[in-house]
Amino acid sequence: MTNPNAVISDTQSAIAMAITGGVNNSSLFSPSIANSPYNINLFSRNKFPKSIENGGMAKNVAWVDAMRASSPTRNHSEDGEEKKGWMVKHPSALGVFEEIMSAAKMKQVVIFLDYDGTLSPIVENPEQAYMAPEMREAVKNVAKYFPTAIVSGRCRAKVYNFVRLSELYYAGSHGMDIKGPSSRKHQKGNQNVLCQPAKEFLPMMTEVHEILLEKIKGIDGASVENNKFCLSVHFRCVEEENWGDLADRVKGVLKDYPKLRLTQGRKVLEIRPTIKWDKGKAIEFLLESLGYGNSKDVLPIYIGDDRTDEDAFKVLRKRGQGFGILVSKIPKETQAVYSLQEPSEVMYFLQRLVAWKRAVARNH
């Protein structure tokens, strides 16, 4: 069996196991990185609908439609046929809890958790996305028994300030900034796991942040959050009639920065480096760091609510082990296997996981 306490001391070795593809020889990377064997691949920026790239009215329509699609309203009837059919495909993780735990027998469970919308409710002001004390206690108890990581689009320091549990792994900026627990419970030696594959982009992200702050002035409700290795332009409080204008301003800034790409989340536009690194790569890195890169003796469980969490769900499907759990009250296209309705159900699931582990311990 793979040693669950083994941690790769050479961070780049773990990155090498997680990233595939060729190296882009851009001058953005230092020679040591561009010529390294670790194969940091770049995303193509040509990810937008064709109409967006053609300019004019079609551009605005395409962007607003895409923004709506990434931020669905919650006025669907929960008793509708669509909901029922979706629940058949993605049953409640609470309803099939025993089935999940049956798959966990004789395996090391590893828990990955998104933050916003998963551990805390979605709020209008992202600076006030506090988790309930009961949720913090549930996460703390889970971490006593299982390696546990928070994987968020927010910067690592900000997520830590919300959670304040030193025994967790934290993967901020969509996994581009990873650090292990200071308690080192799941580590070997004195090193914390630390991975920053996009550190060459830091000066650029700071520069673009300042420019965006100026560019979005005049659009009521818009805000820019600096998440260190990525930027989040929030439009949750922006009138829908202004979404096209906001998207145009953001895209206008990015025209001068071809090494950055634009993606979408729930009521947010995300600006990230073009390296091929996301939440899926982050969980691959963490599993490798824990000694489970190629192990069959592990059951990863990833719980998240956003489009960016789909990258992690896809990795678990590709591995053929573990489960993705989508937090959503409405039907969504997803790679997750199971579902939960809201953060309160996530908390209950975590509490049941701890109770299951304690019962197993008592019976042995």
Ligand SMILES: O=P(O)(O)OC[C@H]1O[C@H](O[C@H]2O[C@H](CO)[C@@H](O)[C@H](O)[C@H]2O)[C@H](O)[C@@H](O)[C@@H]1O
Second form
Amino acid sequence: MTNPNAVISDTQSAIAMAITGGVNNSSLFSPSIANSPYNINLFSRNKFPKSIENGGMAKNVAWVDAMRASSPTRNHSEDGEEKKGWMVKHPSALGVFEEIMSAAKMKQVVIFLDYDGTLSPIVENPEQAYMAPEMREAVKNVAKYFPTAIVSGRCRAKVYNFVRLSELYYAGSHGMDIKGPSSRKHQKGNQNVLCQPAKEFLPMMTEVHEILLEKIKGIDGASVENNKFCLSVHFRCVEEENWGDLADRVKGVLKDYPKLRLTQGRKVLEIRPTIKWDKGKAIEFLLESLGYGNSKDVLPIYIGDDRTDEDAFKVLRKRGQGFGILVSKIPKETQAVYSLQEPSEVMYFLQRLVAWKRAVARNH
Ligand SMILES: O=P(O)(O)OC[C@H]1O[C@H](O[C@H]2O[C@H](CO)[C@@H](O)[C@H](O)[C@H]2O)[C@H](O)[C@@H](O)[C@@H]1O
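What would you give as the form predicted in complex with the ligand, now that the form predicted alone is on the page?
Time for the whole complex; same chain goes first.
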């Protein structure tokens, strides 16, 4: 039987190597991935195949491997032995719901939700990643009882347009653009919250966006999404044989911008400032803004599906407070405690949370 962690570790090694172009430079990565106790071996040079270190074509192969690994397709690991072992380590948040709720007793639950792949299903066209009306209703109800934030790689305005709930906090651009609720309708929100730690990068991001639009011309299916403080180069609709070419073009542009770094999400290359800010920092900022910076009476729950959500899971582990929940059908190395299979399970979890809160209120 293959160890699921070993499988994912090798994959992540390839990603690490590809992104650094063969140099083990952890500063190019989000600190949580580079320093994760689970990933301690990921960045050891000994683990990298020689062919990847040779440069030229070999490097290109590593890039393509990394890009393939960024959103593994469904296979036997969805229901095989690997999956069972992984589920023991990361049980379903629905299966252990009562356990989670007993940890929540007498505490303020704060909910953090990623958007793509968590509240909306992954689709080919990023402009059409709509949220189901029932999901919106579930999030709306959750926000009546618990401070709730959407934490997304998308630009804040765009993710707001998808979610359309003014009573929530929104952290767009992977947490680099945070704003409090614009309406006080349901929750005790702090409307004055505003945090934009990468503001000075705005002109650079606009410039690189323009350059990338030109550079990727001719690669069928490739697109660049301007997420304000970061950019997404999508390759979900690009033929695999062209992935290496696309990666080379993006890397070529970034050579002139040492203050930008490259990370990967689900079939997407993400370009972002090298500042030490990520979704983990964003949730720390939000907890502080809500008055729970040093509180023991808070239970943050973060639900997300992607690599960038690991930064938030890591923060919760470090605080020893609350839980990360990874949305995934396949085993992945993660700092999340629990798992959910897909957005429909996220919705059910949120609905149960509301039902639990209402029952607690009735009994008091
Ligand atoms: O942090 P998130 O809210 O999960 O945002 C991460 C990226 O999500 C979007 O891309 C992903 O979803 C698309 C729609 O389902 C899909 O086509 C794409 O392949 C995925 O990577 C979004 O378009 C990106 O800008 C976000 O950075």
